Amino acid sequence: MRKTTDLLPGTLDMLILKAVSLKPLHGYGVLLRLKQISAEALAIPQGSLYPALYRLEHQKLISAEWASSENNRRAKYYTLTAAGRKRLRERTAGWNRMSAAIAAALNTKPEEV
């Protein structure tokens, strides 16, 4: 399995506006979904996500609303914003780009250089 120090700077914020932008999640849920839309790949330690949330509702990316959870639980929602949607857009568009240009490199064969 992967962990936060394997993915690249940035990464983790965006995965986690994406998980965010499916349907509000409390901390754990983020968690879970990064987990199940990996295919159980990334397995983000609490100890990375709990700054990562708080940062990205600093900065205005995702909001938070405190609600009862599946287990009648007190817990934090976070909800994504416009400039968290704007924001997931131009990062998930970068690296679509980048990782095209990665993986061409990576597939070229010695008689096309």
Contents of the next structure:
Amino acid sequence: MRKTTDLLPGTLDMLILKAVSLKPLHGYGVLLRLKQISAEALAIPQGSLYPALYRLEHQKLISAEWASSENNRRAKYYTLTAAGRKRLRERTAGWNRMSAAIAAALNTKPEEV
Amino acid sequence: MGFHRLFQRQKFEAEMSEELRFHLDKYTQDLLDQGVPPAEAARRARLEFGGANTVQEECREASGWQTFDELRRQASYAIRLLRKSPGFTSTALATLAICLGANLAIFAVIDAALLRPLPFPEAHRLVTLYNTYPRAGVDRDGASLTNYYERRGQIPAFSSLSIYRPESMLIGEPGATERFESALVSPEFFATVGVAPLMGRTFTEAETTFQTDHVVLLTYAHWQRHYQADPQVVGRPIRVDGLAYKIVGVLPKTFTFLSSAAQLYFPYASVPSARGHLRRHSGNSITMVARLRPGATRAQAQSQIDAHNAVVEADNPQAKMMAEAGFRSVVASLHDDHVAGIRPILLLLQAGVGLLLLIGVVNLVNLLLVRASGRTKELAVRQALGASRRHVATEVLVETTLLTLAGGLLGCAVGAAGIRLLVALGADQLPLAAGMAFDGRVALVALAGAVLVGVALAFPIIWFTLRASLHAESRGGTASAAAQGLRHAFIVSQMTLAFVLLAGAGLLGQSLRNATAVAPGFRPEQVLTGQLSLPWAKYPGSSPQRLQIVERLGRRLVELPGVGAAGIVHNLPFSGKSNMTAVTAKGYRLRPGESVRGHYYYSVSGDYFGAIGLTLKSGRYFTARDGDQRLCVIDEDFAQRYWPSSDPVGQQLFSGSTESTPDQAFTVVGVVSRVKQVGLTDDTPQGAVYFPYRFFPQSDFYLVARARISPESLALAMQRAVRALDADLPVTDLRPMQTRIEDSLLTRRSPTLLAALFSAIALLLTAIGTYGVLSYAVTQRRREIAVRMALGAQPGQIRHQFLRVAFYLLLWGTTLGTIGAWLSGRLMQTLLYQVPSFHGLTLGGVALVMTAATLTACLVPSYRASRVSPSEALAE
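Got the form predicted alone; could you also share the form predicted in complex with its partner chain?
In what comes next, the whole complex appears, and the chain from above leads the way.
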């Protein structure tokens, strides 16, 4: 079995925003997309996906619309709103800054101190 | 939070279930596609998804539904609780419905009369101007035509200035004429109030002289009713006072000038002499209306008017006399001025229903407190099990608000019925009150008030609940002293408020009784009165035609079967008219600082004195043999003022503010009793002079007939008799004199009835409150009573103990109530007629009634206390 990593707190929202920023997705689609783009490396708890989606919708970062899915069944599709796009940009930049800083800190060699 | 949100909530649930099911189905399908066996696939999908209930709960919370759900739960809990105690709930609802409904009904009147702006654009800029001569005994004399012509365009603070005068006009073809309330207005009147005609045009400056003034504007109602809303009506001819007029326009539906009943509007035409400086002080019941320029204030207008008056009066030889009479032109807000007479009584009634509501609320607080005491143990257990203080507090708030909202809705129904009751009591005859209605605005105020009451009710209950459950008694011993003290304080305040209300109603009742007991100065029984106006075209000025028809009218009326005496007067008492004129007694010297006085004057014909039933004090009445002699009859006030120590009969007087040539003098032939002209409570000794009609041939006058049969049955005969003399003359406003007098008491009688109703309800509520609290105390203290009885206490002792408490509360309530009644009596003083603000008899009566009500309320609980069976109570 492949090794998976638990999500850091607060990162699920960011990943969902990223997933729906590429194309409108239903909840299950978000799950598949996250598995796919993380190359199955991240463990997405299925149960906490929906509360996160509803929270983001309530915060008007994503919007939802009912449409028919691949096999003609009705499904709720999520898209990124303008506010969501802005939030994603901010969070991505913030994440990049932090991970760069942490990486730099962790890669520090004794002679650099 | 309405049905909309409830509906959204259901939609949310359905969509969430569908979305989650979709997820599970897709995942299961994917597992099946990977070759997992069906039973295993379904199991794994569910397992990996986690607890569906938890997920759904988290989703609801994430979407912000938890507050809504919580409230809904508490509401349904509260409804369950309320339904479990129908006695309490129905008492509370009835209390709220009556108290809120009463407030609503009175508020509807206040809203229509005082609060709602007049239906004109920027109505706050409209003012009225009237002349006052306070030291001559004339507080208000309208404005004169001269004032209008001198002022218009001259006062910078006004953007426009106009005049309005009520009039009645004969409309229609001979034999089918009808008299309609009308108004004469200056050309800029409609522009001043800000109304444009629905069709046609308003009046022009050229139409303010006779002969060119034969044009008319119809009100919307008149156009609908008499022209079937004919769109071609403009330009059509119309017969007015027997002359050919032309309809030039129709006014919009929303247009009513104050409380005017005018159906037709005519231009105010006049001759140049009527506009001159000699007529500056001839008020003529003209209402002057002006619009303040944007930014201009009433104070500016007032000072400009004062300055303008000073300039124009410079050429007036009587200026000094006018100044001595205290002459001034007052600029007042049009709206405030129109309702000034009813504002105090309306505010008093609102204060009364406000007190009633307060009593109702205190009653509810007490009932709720009693209920909360009963639930102390339950709440203590719930708090021990983890219910938060906030949770308990919102629960109380939700319960009281629900209760008051339901009460508010019922109150709306009571209020709507109350408005109908007010109309039956004549409220719609008050200025502007015809517009009162139960509308959205009033309902909104009601529901907002209900929510406010609910929140206000919640606080003491929350305080008590949280406090009580902190140190909840584990076993039912004696009730917490603080809670009992609070309940007693509420009962005392309730008694105080009820006492104040009862005393107020008592004072109004005394005042009404005093007013009703006043003799009008004549014998009104069996007297029929009706109005008649002679059209100018057929009966001009002091023409022989006019004098002839008046004389023939007097003769014809007395010949009618059933008529004892008949006559004519232009200034009928209790008709709303109070025509005054300056009269100068020959040889009378004004003392320094004394002003010429205005006196009532009456132009009479036929046997007016006999018809109205005056009492002759000395001398004689006019007779047919007097011919053209200049004679007059005065009343005792007039005689007392000018000839206090000599015989007034044979003395002479002049019409006007100065003595003129001897041939103009009128000789006094008789002195009659004093008559109440405006109302029974008008005690000003104004003085009155009666002149033969031929010297003051007014076109508008009243027919007065003393009947030997019931006056109503005479009405038709009177109308026929007049039509027989001139087919064009309808008699209007036909009413027995007695009815006029009764109607004049409307603003005293109806408020008194309402106050009596309010205080009866207040007394009932107080009795219910006292009963509730006392019987609760008895229930709470059953064990204590039982122990004492087991130790040998007599039933009488127990009974007396509870009655003592009641007496103690009553003593406090009565004492505080007496102080409150004294204070409120002082506030009411101006509304009372010959009743002191501290009226011992009334207060004593109120105290007696309060005592009786309280004792009745206490008897049952104290009797029950004395019947507690020790063995049963202790075995519980």
